[in-house]
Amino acid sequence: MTHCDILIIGAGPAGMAAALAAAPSGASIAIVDDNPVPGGQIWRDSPNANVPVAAQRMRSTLAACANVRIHSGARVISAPAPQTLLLEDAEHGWSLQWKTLILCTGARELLLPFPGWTLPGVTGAGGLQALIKSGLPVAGERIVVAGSGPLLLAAAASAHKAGAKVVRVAEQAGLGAVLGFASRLAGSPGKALQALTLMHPQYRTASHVIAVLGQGRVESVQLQQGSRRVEIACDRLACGFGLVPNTQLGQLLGCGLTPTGLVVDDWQATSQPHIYAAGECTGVGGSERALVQGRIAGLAAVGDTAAAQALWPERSRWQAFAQQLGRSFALAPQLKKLPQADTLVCRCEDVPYAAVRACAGWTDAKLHTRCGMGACQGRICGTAMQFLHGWEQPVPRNPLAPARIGTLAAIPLKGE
């Protein structure tokens, strides 16, 4: 068993902002990620990525602070004691005790089902960005991106610059929703020129998939557009509906759940004693959001209450960028329209909707169809059914996720 005094999940904004402030402290850190190197999902590298100067400069800074380890492409398999974490990487398992722990778990990609959207070429606006990013030729491909907020011009911009013709961008919004959201951004320069800068030719508002059509891959996809319909031919479709915070870790260990994210206080400290949150896990706002509530984190973890709490007027602006970003990009209720009797909602388990609808619940669903018993455990399709029905997911047990057997038999045993 290894130890240390702030150990974090998770390595992307708010993970290294947190590790940064919390380094001068002296305390011995470490991080805990699933990717190759620090970044995140938002900063995610490989060859074909653009990782802004800030970012690099964030790991290289983190990457000469003596008394922080980096353990990457590792991940949490369970908590099977007190301020105890057992984790696993290609090589081995191993638990990890804390004294004081900051989650920083992040988001995933919300998918619906519709018809067609196991077809190959249907990915995730965000899964479509980092399939490019990774090396995906996507040169001379048409492409429709569709969904909801800003991912979508962001995921467009990188199908254009990789070569790809975006063929429509369609948000699900009004557009008096989006003209809202955009007149909201006069007060960040920044975001308004990033918001001009991914401008698409083909953005249109109140518009949303309703069904991908191709023989055994995407061919062309039917979008609801107004108040008609319209068949678009294209190569892939890329869906983005909005981040779901990846909680289960917290909820794990007994942290406080909202229908936003994990609860925290003013010093971004969760119910649990000696436990933290930042960034997207306490509820989806972006990197900025992610990277101040970090340093609040950080900060607030070794005592430095005085530095934490001069940041709360940031933190609070982008609070409310992001609740603004919430209400203009809601998800409308025509979308849970989406799946037909015959549409696949648990892709692992092949479950279509039909056998789901008419359960009581997810718990009921699972019992009765294996709806969420496969490979996911339900990440995809137990969301989905979430936003389509209102259930509720029950909280985690242990282990996590899959593990090796070499992998538990590092568990600690009582009194070891």
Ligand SMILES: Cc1cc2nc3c(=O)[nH]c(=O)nc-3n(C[C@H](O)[C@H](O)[C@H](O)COP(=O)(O)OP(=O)(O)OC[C@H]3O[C@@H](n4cnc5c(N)ncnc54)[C@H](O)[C@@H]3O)c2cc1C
Second form
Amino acid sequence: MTHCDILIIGAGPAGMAAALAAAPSGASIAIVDDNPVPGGQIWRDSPNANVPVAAQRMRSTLAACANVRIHSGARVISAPAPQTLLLEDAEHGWSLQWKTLILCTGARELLLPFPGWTLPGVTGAGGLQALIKSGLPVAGERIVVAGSGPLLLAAAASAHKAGAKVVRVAEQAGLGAVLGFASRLAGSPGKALQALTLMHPQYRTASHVIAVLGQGRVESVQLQQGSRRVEIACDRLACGFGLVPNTQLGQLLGCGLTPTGLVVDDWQATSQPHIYAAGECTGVGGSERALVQGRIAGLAAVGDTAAAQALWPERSRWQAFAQQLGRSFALAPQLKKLPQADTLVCRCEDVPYAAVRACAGWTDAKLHTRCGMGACQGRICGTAMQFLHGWEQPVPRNPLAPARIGTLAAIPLKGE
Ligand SMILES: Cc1cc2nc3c(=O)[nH]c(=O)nc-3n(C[C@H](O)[C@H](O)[C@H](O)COP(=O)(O)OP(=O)(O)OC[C@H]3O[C@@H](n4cnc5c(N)ncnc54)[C@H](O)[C@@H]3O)c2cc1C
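Hand over the structure of the form predicted together with the ligand; the form predicted alone is what we had up.
All chains and molecules follow, beginning with the one already shown.
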């Protein structure tokens, strides 16, 4: 069993900012992240990634802090006792006891099922970015990017830079909604400039995927383009319908939740004592919002309330941006009609849509069809069924993730 004053889960923008804000206090800080290096989703590192200088500086400053321990390539398995988490890395499992916990667990992509979505060559939009950064060769490939939100343009730009030909960027939101969002960017010159540099000539609004066709691999994508149906020949589809906050660990610890993420107060404190949350697990809204929330959480955790309060106006600005993002890219109801009877909903357990659509809810579907019982533990199909049928997923139980027997054996016994 090891101990620390402040434990931060997630080393994305929020987690790194929280650690840097808390570090000058001298408190012993531990950061745990399942990626090989700090940076989170946006600053995912590899030989092909282009991590901004400011992010690299955050990383090296953290590495130089004697009171900060970074556990990369490690994930949270369970919460076996009060103020204790069980962790696992490639070599071992161990328990870590904390006095204050800051959850910075980020978000993941929302994937929706449609005919052909399990064919090789279909990935999430952010998923394609991550694959390209880790070395997937896409030079010369024709790629369709589809779904919703600004991540589509970022994925298209990464694919283009890696030598692919992006033949279509299909955004499900209508033109009015996208223009409304763009007009709000005028108040954030940095974001406006970023949007302009990412804009793609093949970007179409009011356009969504209907099906992917191909013999054993993606060969073309059918899209609904306004009132028309079009078919575009391609080698790959990158399709993501926005982001959903990663709230499982917070829920397991009893933190309150709204449909947009973990509930936090002005100090980024959750509804549980000594547990703070920052970044996209509290609502999706971009790295700038995650950074300022992380700083506030880190400062509040070490009692520097004056410095934390000074950051409230900046947080309000990015909060407004997040709300506009949510409104502009709200998913259209017709996307609920995408899966057909034989479309696999749960790809881990091969469960077709016909088997689950008559179920009364998530638990019923799990019990009768094994939907959500596979390796991803319902992270993909559970979120999809929440969108398609409004099914709430129950509060997760220990263990949060599949673990080695040796790790489970590290759970401290009562009184140990
Ligand atoms: C796939 C994907 C790609 C994205 N690409 C872009 C992009 O190109 N440009 C852009 O502007 N924004 C992008 N975003 C959005 C961007 O990631 C966020 O705006 C920003 O990174 C949020 O910061 P964060 O610190 O809240 O979370 P993240 O950056 O998501 O960091 C959270 C970290 O916590 C770790 N974690 C979560 N749970 C656990 C656990 N139980 N145990 C251990 N570690 C855990 C995660 O692996 C991750 O490293 C992307 C998002 C996703 C999901």
